[in-house]
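We begin with a single chain expressed as structure tokens, specifically the form predicted on its own.
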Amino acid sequence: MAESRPPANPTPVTTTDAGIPAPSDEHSLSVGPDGPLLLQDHYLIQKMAQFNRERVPERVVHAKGGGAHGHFEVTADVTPYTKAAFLSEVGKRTDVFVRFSTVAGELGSADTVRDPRGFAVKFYTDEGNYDLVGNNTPIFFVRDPSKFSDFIHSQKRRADTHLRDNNMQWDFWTLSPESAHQVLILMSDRGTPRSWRHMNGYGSHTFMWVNAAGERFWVKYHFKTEQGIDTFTDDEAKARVSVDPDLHIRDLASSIRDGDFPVWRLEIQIMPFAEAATYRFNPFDLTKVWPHADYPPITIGRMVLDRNPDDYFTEVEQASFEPANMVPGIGPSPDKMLLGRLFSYPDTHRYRIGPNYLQLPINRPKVPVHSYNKDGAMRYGPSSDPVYAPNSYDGPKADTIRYGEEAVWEADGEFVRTAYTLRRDDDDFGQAGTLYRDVMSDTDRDHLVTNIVGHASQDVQVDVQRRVVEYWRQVDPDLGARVGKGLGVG
């Protein structure tokens, strides 16, 4: 008789979340086979209570998304511009986690709808986490954070019917002329990328870099896809909604699983610190790009995504990105939208995930954390005495010599509520017009007009449609005339 041996990989025993072996996978504890259930069935109570709570509130924006792990490698010497440790030498690699997303849609929305795409990168650097939180466009709809919540409300659902409403969107856009540059990109085929792998990513804002000598520079980030830009037409994107609403999530995961790792090269634009004061338009205005002729892009690195998440919820859904996470050598600029986001992002994470969201594995830095924070919901990292500063008991101390405030600029003036001070080339329609006339192909322009007319024809009131025509006429007279003809309100 053959000797009985246990299987090489025995099936694990089901346990409670506390690790205690579970009594049954299928049956609750009852008084007899037909009797009532018992409150003392702790495993049943745990399963039901956990199920009731397994959804955290979805993100207000960027709710639907996916992500992957990878690395960033420096390919050019940028030490003349920044002392950031993760950029300190050619060949240095830093682990990253990247999350892609739509902006306006909810968790169940389709990946291929017309929408900007979020492009958020978390660098796990030697000096803590650096979060670069951007989109697949180099600009945005508004330049002041006071209008951000209003903009998002206009893209979401009506309060009365709970329906998306194109009239609401065009009403906001046409009353906010600074939106024209971004809306033109959104209404082009760039608004419906074929996959996340086939689109660029941008830091969008202007940031400050500081080198070891204390010299300051202004910088913009451009992640250029090495897969090439590829987009859907409007009809193709709409058809994909019913065929595969999770197309972009599926595409990223399958490409990585098959070893076809997506790659982006990082290009930067550098502006000498002093030039910002006299540049022909405000370089911190998020609705504008820096022309490449003025500040040519410089390739400095390469980002590769090569590992899928093991668990979507713990790694993608609970990932938190915040523009305020800047490492030494990098700081903010006077970009008003950026300054507003420094508060907004960590605040929403504390609400959505909890006050100790940075202790979650996906968010936790890969360097030791020494702070005086303590307690709060879901805290599991140790707090050790002393828990206050200053103290006499060898608690951590800030190094103000090495890490003091250096990424700063001067500002003065009376308290005002206004846009940036206007300069020679500060207008809301000029760059959008250049994009339409000088960058787009005839096919791009045809698709743009078709997309605008199709979108603005759906339940948009006639008076708003007239504003739509005037809005695009200010971008370019030909564009306005074509939109007017398409809408029949020329």
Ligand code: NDP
Second form
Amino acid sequence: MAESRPPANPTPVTTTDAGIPAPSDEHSLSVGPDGPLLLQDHYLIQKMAQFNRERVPERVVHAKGGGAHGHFEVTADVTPYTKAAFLSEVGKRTDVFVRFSTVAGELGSADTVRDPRGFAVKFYTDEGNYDLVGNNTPIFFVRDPSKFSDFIHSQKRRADTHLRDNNMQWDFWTLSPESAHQVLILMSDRGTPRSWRHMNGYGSHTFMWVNAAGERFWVKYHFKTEQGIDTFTDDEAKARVSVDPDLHIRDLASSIRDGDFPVWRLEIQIMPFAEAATYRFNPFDLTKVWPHADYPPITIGRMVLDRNPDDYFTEVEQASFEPANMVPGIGPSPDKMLLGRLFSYPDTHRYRIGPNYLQLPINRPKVPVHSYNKDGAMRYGPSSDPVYAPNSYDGPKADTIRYGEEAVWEADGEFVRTAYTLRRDDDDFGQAGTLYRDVMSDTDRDHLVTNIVGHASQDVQVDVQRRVVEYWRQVDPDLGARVGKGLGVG
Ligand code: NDP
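Moving from the form predicted on its own, what structure would you give for the form predicted in complex with this ligand?
Now the complete complex, all chains and molecules, led by this one.
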């Protein structure tokens, strides 16, 4: 006997983007079967014109990525340190969207190449969106935003051949000794994570927290993977490039689809406000971590990703993260890189997506917006009168008592263009040396040397190779000697 099946949903009728039933899925309008096409075929013209406009400019950095939805849950009381509403009580949950990415490659580049990984979290909080736009490393290559575009140029493509070029990468790095700590991690197997699920995420910068009493603290964030750190060797990562260039997108999507939801616990390090002034090195320098012995990590929350995007373009490609999105109770620090990024992220989104990017579903807050901004390309949310402040017509009013500027610090001095003031333990190589000698295993060190030698052997000029050896010698004499031997230069 035939099984009785529920009636199938009726197949929807194809329409134009204006919702008008389309005349055909396959044939354009022509004069006779063999004749010329007609300009009045609005449906054909709409299809072709829309297709030509399918791309927005790809991100200049972090172009290739993937993401997922989930939630963050508070697991420890942090109200002594911050009044941020989404952190106000144990058990409180906030929706998040997270985007992972490579940095230097283009939109179609392979996921497993050696690169830092972006780890950007958007918290849809009760007081607006909070974006923590970090990486899978706790530090960065440079400490002044004026070097950022130069750094990225050196990692991308040459002007003449349009080729990536290891020579220019090592040229820039060895002339920028502050990069050594980050290059060490990049050249270790952590530079080739097995998946996005198997890596940590770090806020990297120092931020300020302010509690309800107005007391200020400095804070660092570390998302620690509960899946465990797992990496590819250089050979394994390179082999995956041809087998599955989209491995990391596929891995995240399939694990979530199968109910194996990735989890990270959030740890913070807290530094009392006054200690920053006298700490043995500049705690706002993005090329340095705060040693755990000085500022022990405290676990405060748990992040779970449990829902894949329905539409890659509208949820991942148009997702716009900006470190400037900070909610009451959280603020910036004197980290010059952070201060530069506060400008550059919203600026790139205005260019890439348009001035009303914050109205798109993935970017808009889950709380009402009452701003006096209006109009601009592709705006669709309502603006209402009065459209100016101050006004006498019951328009929104800033609550300066409750939300006035609190995340502040004192500064004075002449205008200068100079590095941070050096302190007792400020140097470019010390923390990298500690990682190499005291944290890495013998296997980590062996792979590191192999990876550096392999990378610096390809198209790198001998004078630059000599600097490569000296760069690593300053991190650790043994490391320099091993790299020198591998490259065959003294
Ligand atoms: P700890 O021994 O307390 O911490 C070492 C940290 O290194 C751990 O967080 C560990 O975290 C991480 N780690 C372990 N293996 C590697 C690796 N192969 N590559 C990169 N990171 C690794 O020492 P300290 O806090 O005094 O830091 C010592 C050095 O460790 C620092 O100079 C820095 O280079 C590195 N480090 C320090 C971090 C910090 O915030 N203090 C964070 C990350 C690295 P996990 O295995 O969970 O990733």
